[in-house]
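One chain comes next, on its own, written out as structure tokens in the form predicted on its own.
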Amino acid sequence: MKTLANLSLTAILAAGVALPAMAEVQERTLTLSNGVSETHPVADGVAAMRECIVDKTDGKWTLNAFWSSSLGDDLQATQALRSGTQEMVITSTSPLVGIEPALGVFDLPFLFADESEADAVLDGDFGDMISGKMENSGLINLAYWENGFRNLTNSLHPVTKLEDFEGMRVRVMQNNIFLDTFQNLGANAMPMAFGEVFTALETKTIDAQENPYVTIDTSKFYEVQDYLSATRHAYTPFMLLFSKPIWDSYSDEEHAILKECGAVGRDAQRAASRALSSKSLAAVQEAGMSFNEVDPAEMERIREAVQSVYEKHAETIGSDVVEAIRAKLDEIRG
């Protein structure tokens, strides 16, 4: 009998022990938004965070994805994060440089390389550097995913030289580096949120838009646009980010499920991303598409034009923070 009372004991003090911890999830519906399409890769990454967070929750937590900016765009939907009004979006660095300067460095011209050089990057020290400067806006970084290499499409001809930018209306991001780029190449940025770029090539507002190979397949922008120029003049991540005034009312155990789900996201959607990304090239294509690659000797004439960008900027994202990822990328490439 004293046994089984010992045995009783240990097993109401286990269970004493186990309830708090699994207090520490509570049932929760989570709202994410994004700009482009549920046929882009995201979708993929977003697929498998929500298995993930299901699988970690036992089901407690539901994700709720609206797709094509139909919350608003990126900036929108972030301001929404930090008024702690929505839980979570997917957006682009580019249209947040007015929250925070720093993010600017990923949008320097031909920063990267490869693929394999900007995961390095994001996924190690500088990245955690970068998200730690978000918390300060209240935005919680889960993890970067890929937005991709962005290339050039348009309706008037095919770039293959530095002066057949002269003069071209390029729909941009909405943030200065991109501004002074394709102003630098001779080109007429315009600045405009990613939900009217359809609109606006197809009725000739703009001749031309940037964008991932991706991008432009799921966009549909083939329907609008005759030219595709492999330029891949910048890398811009997607950041996946949380709202912190949200992020703070949860438990230690929530957050590491936030964050373990965010990476499986990002491992998903990378993947994904890239496989598609020349059948995407191969499809538009097929749409109709022309394509060209630049002649290596012209497009170190277009790099060249680009370079001031570097020195005007680096004060606004911060010396230190474009010294910084100079000196990672040197480590990288040994």
Ligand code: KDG
Given for the second form:
Amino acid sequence: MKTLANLSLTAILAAGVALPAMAEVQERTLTLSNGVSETHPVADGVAAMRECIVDKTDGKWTLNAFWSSSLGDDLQATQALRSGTQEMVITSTSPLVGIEPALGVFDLPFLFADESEADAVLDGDFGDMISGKMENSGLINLAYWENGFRNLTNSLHPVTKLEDFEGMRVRVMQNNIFLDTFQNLGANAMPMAFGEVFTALETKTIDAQENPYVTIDTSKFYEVQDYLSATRHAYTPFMLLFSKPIWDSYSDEEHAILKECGAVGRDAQRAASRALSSKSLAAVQEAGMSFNEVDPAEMERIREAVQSVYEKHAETIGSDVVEAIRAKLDEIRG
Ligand code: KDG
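Switch over from the form predicted on its own to the form predicted together with ligand KDG, please.
Shown next: the complete complex, the earlier chain at its head.
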């Protein structure tokens, strides 16, 4: 029987009959989750990525998105990817430092001066190097999307100088660099998953949190916070992560579709985030928040107070990683 089968195949090949190519793109349903609400600019990125995916797969793929930590917080969802039980997550890098310590480089206070620097570092060879490290942990980073520059909100008083942080119970992402940054400022830093923040603010378990304007707006923190201070103390990237165990079962053509459409989503999401930022700032003030800039001389004192975080965490992050990003930023700044 084996001989007959070989003969048949040989005969077919000899006749030059083209065998139907294996389906390079199969029917698939992809699950994506994240912690922000569906009104956040992440939704614009997901919509653009979904349109790209449907087009490139001729409708063979379906992308289902879940919002507001409904499938778990950033770290829980990321672990689901590593175990191959979920395809995608859009997550801040900060809660993942226990998986890949090098991600802590993005949490160093006042690292980036503006979005153009962040894009140049993340979309260049440094960002590729960090993405490469993620593969060792069963994760494929398809693209860096934008969480953004983080600003402080609180329910006690305006923060206009270093001393105003003293004793303030500030929620931070579960990350020792953020913990140390706010401890250095004199605050009582309290690590907490994003999904718990609104209730903790509402019940006065904490006094403050820090996030970009679009998150403060779309997560309705203005309902439970009175003061917003433009600290811009860190820029947090999102990672669009894909499960490597699942990735490894996909074809090269399917990999190319995910990379292309992940970048399409990135560009749409960054544009939406930057277009909404000033509107969100206006919206939260309209909703009653008191907004203040911080005097440059006072910002300098705040920067000085947190500089020691760089030295303290360089070894954990990887001294080579810290040196590489500093070199890249020096190159960009000329
Ligand atoms: O999925 C993203 C959110 O869960 C979260 O990372 C947003 O910046 C954020 C925070 O403060 O946790």
